[in-house]
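Given next, in structure tokens, is a single chain: the form predicted alone.
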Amino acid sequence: MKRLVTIQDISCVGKCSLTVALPIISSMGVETSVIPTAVLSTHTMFKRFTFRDLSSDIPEIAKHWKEENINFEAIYTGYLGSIEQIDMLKDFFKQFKTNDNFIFIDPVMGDNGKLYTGFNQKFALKMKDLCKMGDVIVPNLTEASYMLEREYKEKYTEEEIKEILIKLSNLGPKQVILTGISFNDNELGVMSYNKKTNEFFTYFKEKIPVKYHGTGDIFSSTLVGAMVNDNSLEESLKIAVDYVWETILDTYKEKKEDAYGVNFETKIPYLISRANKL
């Protein structure tokens, strides 16, 4: 069986980062190992959570790790919880990373044109340092912008989106995708830049008319299980979109306006289904 090992936050209410990371990839037939980066109460968009950073965790478990010969086919990371386990990941890419295995870098600060609370420009900046030791990066627009500097918008062409997945790519990641894609009304998805064959993707369904919490996990989560299976960039992509898809559109059947997150779990059949096709 494959390993891959994830690295961020549990929420322990919401639907997001570790308590979707473990159910989702492990339901797509690999063995997912974790190391915490904080616990909170709840995800940041609930008020007054608890947080707990457990970022003196980070090098004993890798200590140990090390010790064990323990490896994996892939290293994830998604939401950290302070800017000094930036380094501390650095420290585990070097000892981890090998010449057959990926590192996939979810860059999880903000959405909506605005950082998440407890991130700030600083972060953003050290982020992007970190992303120039992935293989693959995920960022929505908003981390993208903030990254590079450069204005939000609610709207963008084509070429404004090709434009920042190749400077995204300049920072050294192979593969970069942009999530929260859309250059009409009616669809949104993902554009993604292969830097080895100068080539572009785009893959969208119908908009659906609502925003949900949790569902950049959620995405990021079913690529990285995908790619793991040894599938394409492109048809990853594909399964991941249409999870996240089938999952909003199920919490959207049930008029759910809460900041729980979406039915992942109704749908994990589905994800199974399509695995078993890979």
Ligand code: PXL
Second form
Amino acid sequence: MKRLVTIQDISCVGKCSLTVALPIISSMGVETSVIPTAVLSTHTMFKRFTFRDLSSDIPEIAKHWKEENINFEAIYTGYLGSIEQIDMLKDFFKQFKTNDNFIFIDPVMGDNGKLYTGFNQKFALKMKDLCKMGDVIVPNLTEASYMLEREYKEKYTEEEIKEILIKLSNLGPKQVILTGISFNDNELGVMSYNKKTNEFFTYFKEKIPVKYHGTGDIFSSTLVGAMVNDNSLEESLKIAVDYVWETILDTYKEKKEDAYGVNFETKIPYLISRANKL
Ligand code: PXL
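Return one more block: the form predicted in complex with the ligand, after the form predicted alone shown previously.
Okay, now the whole complex, with that chain kicking things off.
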């Protein structure tokens, strides 16, 4: 069985990061090892959340895994608990990157033009540094703006998006995927850039007029799971966008926007039928 490791927080309530990565990637038939970066009572959109930083465990976990000769088809990082963790992850990448696996970085830091509580520009530049080691990076437009120190806008032209993708790929990653792309009021999707082939790819779905929390993590988890299962990047992007869209639609039928995230669970049978190579 293929195995990946995902390195992100446990938000005990609020359906994001590890509590979505584990069920989604597992349901895609990929063993999901984890390193929790922090434990929070809820994600940071709730007020008065608790926060325990687990940075100091990371080097010890890595050391033990090296002794056991454990390896991974992919290393997938998400929300990090401290700026110090970034150097630890660089070290982790050096130890666990091989010729056959890939590093997938979701530089989780913000959305809708703003950084999440706890992050600042200094963190964004450090995250940019980490992205240099990634094979695949998946920022949204807010994260891309902070990393490139570029003004965030509500609307972008296709040329501007292409320029951002190329700038990000110049950092090093072979594949850059920008999420939350929209060139008109009816569609929302992603655009990717492959540095080697110099090709762009877009995939859009009909826009559902609501925003829920945690959908970025659902997208990244599905994408990395599909890639580990040897789907092409384009096919993996379609699977991930379609699954996120299904979860949003299912949730939209039931409730308005809130912090509790989407009904990704009820759509797991859809994901399995779509994504598992049986
Ligand atoms: O979904 C991204 C995310 C992950 N983890 C924590 C968060 C957020 C977004 O707010 O607060 C703790």
